[in-house]
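The chain below stands alone and is given as structure tokens, in the form predicted on its own.
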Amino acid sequence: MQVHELILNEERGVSLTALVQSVGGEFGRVVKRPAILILPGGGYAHCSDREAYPVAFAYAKAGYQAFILRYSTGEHKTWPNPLNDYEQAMELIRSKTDEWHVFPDKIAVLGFSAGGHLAGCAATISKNRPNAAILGYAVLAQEVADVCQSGMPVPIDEVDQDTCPCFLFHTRDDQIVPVRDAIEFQRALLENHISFESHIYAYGEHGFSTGEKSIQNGEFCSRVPNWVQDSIAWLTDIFGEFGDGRLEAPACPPRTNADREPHLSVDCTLAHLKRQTGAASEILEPLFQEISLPEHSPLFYNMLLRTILRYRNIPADKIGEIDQALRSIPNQM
């Protein structure tokens, strides 16, 4: 493993620390490998170190190339200044993707409290938007956000149908951020039909970073550590596992339907097709018919074409013809 400082604003004292692994020779067919960029916490007053290399090192030995970008805090933290201290990483990193061999299209953002914060409006409101985020007992409501510094972006009020899947993680009785900030951000992605996984944990004091007792020995469940491994299975889920010189096909979508995808398929709402009119009709309205759907039941209503077709015992055959004739057809959103 290589490891780099890079100096990204010196006045600031702004940096990028890459921990860059190898591919090919004893690493066989890895050729490339997704990243994960990380924001530590610190109230924006400082970024912690107990949120840095020891989190960095868990996505490593995942065989992520994992990055610690420590933002603009303390005098310098006046907003912008980290979200352009992300934007300047983001784009460095991709700029970089050959040479430090990674995916371009798999990077993840993980912040935790404060560095959640900027993780969330990357996620929401950045030009460089990461493919994934985790979000670690987030600021991502008002209330804390105006503490921390005030007039920054609330990224709950930020998230739409172009925010990337999410990751959260959070305890009940935080006494910091509160654990309402990561449920209201989770009604938002449902809200917007965007995938995200979410752990909230029975108890736990604020700052646990890995849960490991080397690091913070305060009071936490036995379940809090399980977020790491969570989340990398999640990424896996997302991203894809590794492969002969790619990342395999991801087993979860970015989104919950392909309402917004190009191309009709089986895999938008029963909702969303009712509306297409065309080929589309000339395809859907002898299916709906042949599998007598009524016609207002909301339960139906919001599903999948996939998931109903299965409910009516429609051979999977038969749905991969149906889904091959809808992605020939132009979405009409």
Given for the second form:
There are 4 protein chains.
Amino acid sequence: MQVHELILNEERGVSLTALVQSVGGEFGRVVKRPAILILPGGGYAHCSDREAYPVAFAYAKAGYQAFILRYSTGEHKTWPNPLNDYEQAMELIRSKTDEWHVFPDKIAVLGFSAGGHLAGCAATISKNRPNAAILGYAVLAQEVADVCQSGMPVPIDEVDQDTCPCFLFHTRDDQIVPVRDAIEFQRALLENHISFESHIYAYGEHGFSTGEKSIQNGEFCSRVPNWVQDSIAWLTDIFGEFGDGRLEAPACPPRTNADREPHLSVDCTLAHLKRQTGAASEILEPLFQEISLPEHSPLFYNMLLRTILRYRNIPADKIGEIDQALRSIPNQM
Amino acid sequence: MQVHELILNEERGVSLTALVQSVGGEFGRVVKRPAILILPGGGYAHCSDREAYPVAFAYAKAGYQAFILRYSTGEHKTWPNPLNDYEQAMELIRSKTDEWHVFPDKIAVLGFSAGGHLAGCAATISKNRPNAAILGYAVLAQEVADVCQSGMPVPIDEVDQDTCPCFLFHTRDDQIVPVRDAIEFQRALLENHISFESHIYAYGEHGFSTGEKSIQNGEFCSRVPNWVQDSIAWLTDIFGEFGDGRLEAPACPPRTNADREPHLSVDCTLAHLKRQTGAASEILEPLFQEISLPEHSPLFYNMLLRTILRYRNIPADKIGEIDQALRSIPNQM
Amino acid sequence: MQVHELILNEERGVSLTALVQSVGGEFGRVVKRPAILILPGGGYAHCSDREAYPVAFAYAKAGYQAFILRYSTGEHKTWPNPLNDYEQAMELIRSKTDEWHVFPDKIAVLGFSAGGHLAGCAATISKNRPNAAILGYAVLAQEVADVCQSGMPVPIDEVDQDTCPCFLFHTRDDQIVPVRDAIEFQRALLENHISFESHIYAYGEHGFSTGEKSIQNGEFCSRVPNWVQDSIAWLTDIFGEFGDGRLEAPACPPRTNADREPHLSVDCTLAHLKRQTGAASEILEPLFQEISLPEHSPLFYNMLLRTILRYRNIPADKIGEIDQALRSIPNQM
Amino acid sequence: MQVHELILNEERGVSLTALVQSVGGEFGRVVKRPAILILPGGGYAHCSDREAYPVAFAYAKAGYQAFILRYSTGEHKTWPNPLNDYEQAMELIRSKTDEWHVFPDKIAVLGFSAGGHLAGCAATISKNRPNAAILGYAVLAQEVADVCQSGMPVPIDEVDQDTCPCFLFHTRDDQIVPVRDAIEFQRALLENHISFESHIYAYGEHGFSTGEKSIQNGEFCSRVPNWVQDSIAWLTDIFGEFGDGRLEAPACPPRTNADREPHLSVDCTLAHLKRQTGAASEILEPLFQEISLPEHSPLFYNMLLRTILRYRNIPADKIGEIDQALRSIPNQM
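Could you give the coordinates for the form predicted in complex with a further copy of the same chain, as opposed to the form predicted on its own above?
Once more the chain from above appears, this time first in line as the rest of the complex follows.
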């Protein structure tokens, strides 16, 4: 392993730490690795050490390249400095995917508190989008963002259909960043059909990081430290498991339906398919008649065609045929 | 252990199964037990076996008395039959707390899907309130409730400050009951200052029950089965751990602030304390001046006084004194 | 689920409790279930309630039929009463595999302390052998067996090549049954090539059962309660996972080599194959020359041929061919 | 964090990598850290990368300083080169406990396979003893040690009463290092009253390291990767949990009885106390009469006096008094 400390901006004290593990040789299965870019919290006043290396170690153990960005804070926190630091870091990582053995499309960002605000911005409005975002007791709404500094973007307001999949964790009684931020962000992800996972724990003081006793902030309930392994398992679902010389196919797609994919499929919603005309219509109308769809309730129209067919006991191979036929038709979005 | 099968309503086919473990003797520490009342799902068309005994066993192993209510379904599902069945079951359990060795104020309800709708009603509008509610991929909003039958209460709309603490779990891509139900219910709990815990898993088909392979419905991500142990740990936080002849003090209060307790304390929010007049005012005004509160942002006003004092580095014993002084003053709600 | 209480021997107060879960219907994948026969501890003075139902619930949740045998104790403990009770129970279960939906060759015995002595006897000398044995802080050597009553069989001395696979757990500092019993039993299993799993925890008072707080005996280290889920996962490896209408192929064979199987295979040890004459010899001698076996160290001779071929980089399909050829040859034991 | 690469012996290619985390500042609770010295496997032919950094990361995340020793292998493996390398590394770490923020008496060694042989030697015959040893599928008996090179010490033969506490893990069907090594080593620890924890998993190929998919060697059962967290929890029992500016008192003593402590106590065995004369006798004889000890079976004589008193229902405060009285008497070993 090599540890690189890179100065990204001397004047603002911005640095990127890279923990780069080797590939090949004894790690013969591995030609490249997924990566995690960690954005520690600190209210934009500083970057917390407690949310830096201890977190990096957890992901490194799981086989990830780990990066820690100490972004602009304190007198240099003026927006968009922190976002520019993120862009610079992400561009650098993606420019060095050979040297640092990184899959350029398998880079997650992980931000805590104010670092979670920055991660939320990365996930929604950055030029160099992460492929997944983990948001820990993150500042996602305007109220606390304004406490750090006014005029920053509000991640909740910026979620759209291009937002990456997200993993959120928070405690119910967080006194520093209200759990409302996490709940509202989930609503935004929901409305935009973005895949996510979310854990809101019964109680725990803000800032618990990995939950290890050596960095313990205060009290928290027994489930809190589980976010570490759960987020790694989630990233495995989103990025795919380590295979031979590659990552396997992901178990979980980035969106909950295929309505925005280039071609149609049975993983589109009924509503979306009903809006299609032309060639799609010719395949679908007879099918709709055959399965005699129920009343026009929004519930059914938001279902995937695949699900409706399964609940109508259409055999799997028949579903496969319909899927094949649809996949030849460009999606009229 | 004794298993009792009780007919609650012969005509409607309503029964209550009770798994009653002994106390005393070799279970010397235990004089009474907390209890769980399980409401299986089934769309109000039937009560699912998959969400009955397998679930009961998990809680029984943890020391709970476990009850399974097979409530009115099918032709008998007309509201308020199911709710009446719940009331009858809960009244019966609370009338037999000596015979069945149950703490009457430590009874949780656990409902899946449509049973989660019934559990949500129990938690919000029943006469015989549960002391906690676990809601598994539960029908909590009007849309799916109306699919079962129209005109039933909508739990999301009924949440208020008397709702019990809740534990919710759901999958992001649930095709039968949209995860929106869980998210909106969280918002309602949030607005009413109710303690809760929530886990929304990345993917998994509706109806996974305990997640055991022997009752497997479909695919789900690796975190899904964790809800069982997490909910038991959460109930331990809410009810208190088994101690000698009693349950220990709970680690987590039912509300996130003490604004509705009979007396004031440092666990009231600043906003609530600022509204107090008279004796409270005389203690608090000098204190507010001393700690020189920051700007009047909603963020600080929703904080507990205890937290603000800690962040102002007021020593713990001084906080204790202030708390003692406040606890002598009746709460002007 | 049905709970049956059966008197096996009225005079001696011997009973069998059966927790029988249904199959089919909503448990459509399941036509029969594996089973666990629980033998509580109690020094042969009594049968402990703490090691009865709480344990049964854990396995029932995992889909097992669970049986609790309260065998002859106290004035009736005279050997071979307890063993006869076991035989009677196991015969009864195997006679009712249709009625009780049990796979007759997937029944494990689980004994604690003195019940572990009985389980150890079941595993080694009974007429009706269990298909696996879980031995919890079990009396397996003569010293403590004699404390209960002298003249009983000593499981350690009875282990042979027909002993079933075993899972042992114990604490290092057990003051009632020395951990020496578990270690010596492992040596016996080792010498007889029997599959096993073993967990010896750093500290914990004898008699912790499932480790649940509601039945807590004394102090124990954090790993102790893990035996429950670990033993269930182990049984899944030994019996096979729940599949459609059956159990899948086991992941772990009952013996560590195939030297006692009816036919030869690449899972026989090199030593065993070297002893073969005739047809086996004709296949093997050229092979041995080709892979140029190293020095005649016992280490290599105890290896499976399969392993040696893999380490010699023989391709998998070639190993398959050799295996096929060998499997046509009867084993000269 | 700083990573230091130190050449310990240029000619033999011996190096020590140090991952040194900071203390104080945001890690305010922490003034020094416990440490782990990792000895990768490789048959003394090389040091495996798979058992180096991935392992270090797990312990670093838990708050440990982590060191990786690449000791003499290949042409330089001649004994006692590897042991000398260990001594040099341990002396260096203990000479830099201020600079590297290490508790000098809280350093564990962790060795895999041949590295486990070296760790076993460190634990039993080194000059600079580790305070705990974790032995992963370790070469501990002569047979495999001789395969690496003949004439090396045999750890099993070197265990005595000064051996540190050990944590062993191995798989039942390990084809490279027979599980017999682990079982025999346990017997030796047992006979010398050394605390240990041991996990023998049902199946798994030799060399699984942390069990992470990215470094997967072959197949192994589901319990195998648990050794990582279990060993960290065990070390917490042996070293003590992180407290304020120190480690808390350990939960588990290094020996299973106090027979070798400087003074007597109720944690001495009955046998040992029975051998005492003089002042000890005067306290103990009346006590022995009072509790009327049972027959002279070895079972009771190996019990701690504390346990016997508890089972005789002597109240805790009385036990405390006896303990106090004994602790004033020097131990006649």
